[in-house]
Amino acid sequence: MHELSLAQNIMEIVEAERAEHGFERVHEIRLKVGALSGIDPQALELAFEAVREDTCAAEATIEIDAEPRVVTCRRCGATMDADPGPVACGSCGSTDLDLQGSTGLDIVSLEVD
């Protein structure tokens, strides 16, 4: 289960900002996941359950937004929503289909006092 490696690496980033920064707690963690990351968001919210005990986060929550994925048509440039996924363009019928999106994640803000 790479969440897990995932919210350890997310715990050691809050802590070198905590460090930096010398806040004392953090209340919410702000997420964006990338369409194409291979990232599962319930799995990631219960590893960083587990990472989180014993820190400066141990009462976080942690919000995710995760982008879209999207699939264009290579042959007329329509785009659609690639959840669950077209076999063909809805405008033109082309199955030449292009999917499309980040495989990042990064961390976007932290509320902390």
Given for the second form:
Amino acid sequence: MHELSLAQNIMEIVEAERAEHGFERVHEIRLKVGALSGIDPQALELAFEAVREDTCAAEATIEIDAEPRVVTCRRCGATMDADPGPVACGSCGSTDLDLQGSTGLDIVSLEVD
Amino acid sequence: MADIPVRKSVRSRNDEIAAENRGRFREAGLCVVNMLSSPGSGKTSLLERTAAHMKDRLRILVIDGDVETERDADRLRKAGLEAIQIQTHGSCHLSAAMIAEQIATVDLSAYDLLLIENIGNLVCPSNYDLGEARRVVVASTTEGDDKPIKYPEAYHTADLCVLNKVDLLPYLPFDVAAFEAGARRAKAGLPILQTSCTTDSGVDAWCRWLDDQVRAAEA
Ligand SMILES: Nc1nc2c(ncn2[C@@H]2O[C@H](COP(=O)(O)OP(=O)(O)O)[C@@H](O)[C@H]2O)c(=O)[nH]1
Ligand SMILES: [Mg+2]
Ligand SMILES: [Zn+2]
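Structure of the form predicted in complex with its partner chain, given the form predicted alone:
Shown next: the complete complex, the earlier chain at its head.
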């Protein structure tokens, strides 16, 4: 799937940061993954293992801060876990629900030396 | 050891190219609609119906994404549309760069409407901005009414949902109200049109929606 191209995008950004800051090695890449980003964190980690070889991030790990998938009720405001996906509000029974979350996939920071 | 703050979107390169595409579309007054769906929900069929309704009064260009083959573009040429096929050779979504490459040599001002048929996949394409003005998710009754719950990403980013193959509703255990609640769970107030490409029912409403978007792009 497209986790491989995302892993390549991550590596491109890491290389651009290296050109700017001039570090030797990356130890950790911290990512923020939005609840609606369509990313499978495990697939992304695997894909990254394939692209990090022979780079400044060859030993880098990926640390993922995954946003929880939450649904709120538009009628009573109750909040519930979106997975597997309630069709009605647990408190008031309304089917007028709202899935919250961001579509973003961001590199937050790098731990380097 | 040092900590370097980055705060950059992993998709920033795609977003930059999408912004350039959007600039070109805007300059040409071209309305661009990106169509997302699972495989087989009826995107190409809906485009064939659209051709029958609109090709005599609107100048329509289609960019058709497929993993392999030129089949869909061929179908659309037979229906009387100009169509460009993109074969992604494995990639599960169209990217802004793929669109930029195709439109590089096209005189965009020669068209009123560019319809992009994305790769059949409800997850990945929803995260790739192509520079479109509007995004449509095409669902079909044969997929089951729980798809918006299972794959909310496409619905969340859509401006319109088309529920196709409604001619089959009498034969399927498909709960339209549950489907609509699921779609609007992902996106508040999402407009939903029901269509059938076999009976042509609802296609006129879809074409009116397209007309409205074309007018908005010209303004
Ligand atoms: N019954 C019925 N079948 C349809 C309808 N629209 C498309 N199909 C059929 O669904 C299949 C997939 O359609 P296609 O347009 O190729 O889907 P795409 O993969 O989304 O482009 C084809 O066999 C179509 O004939 C519809 O409204 N009703
Ligand atoms: Mg098709
Ligand atoms: Zn409630």
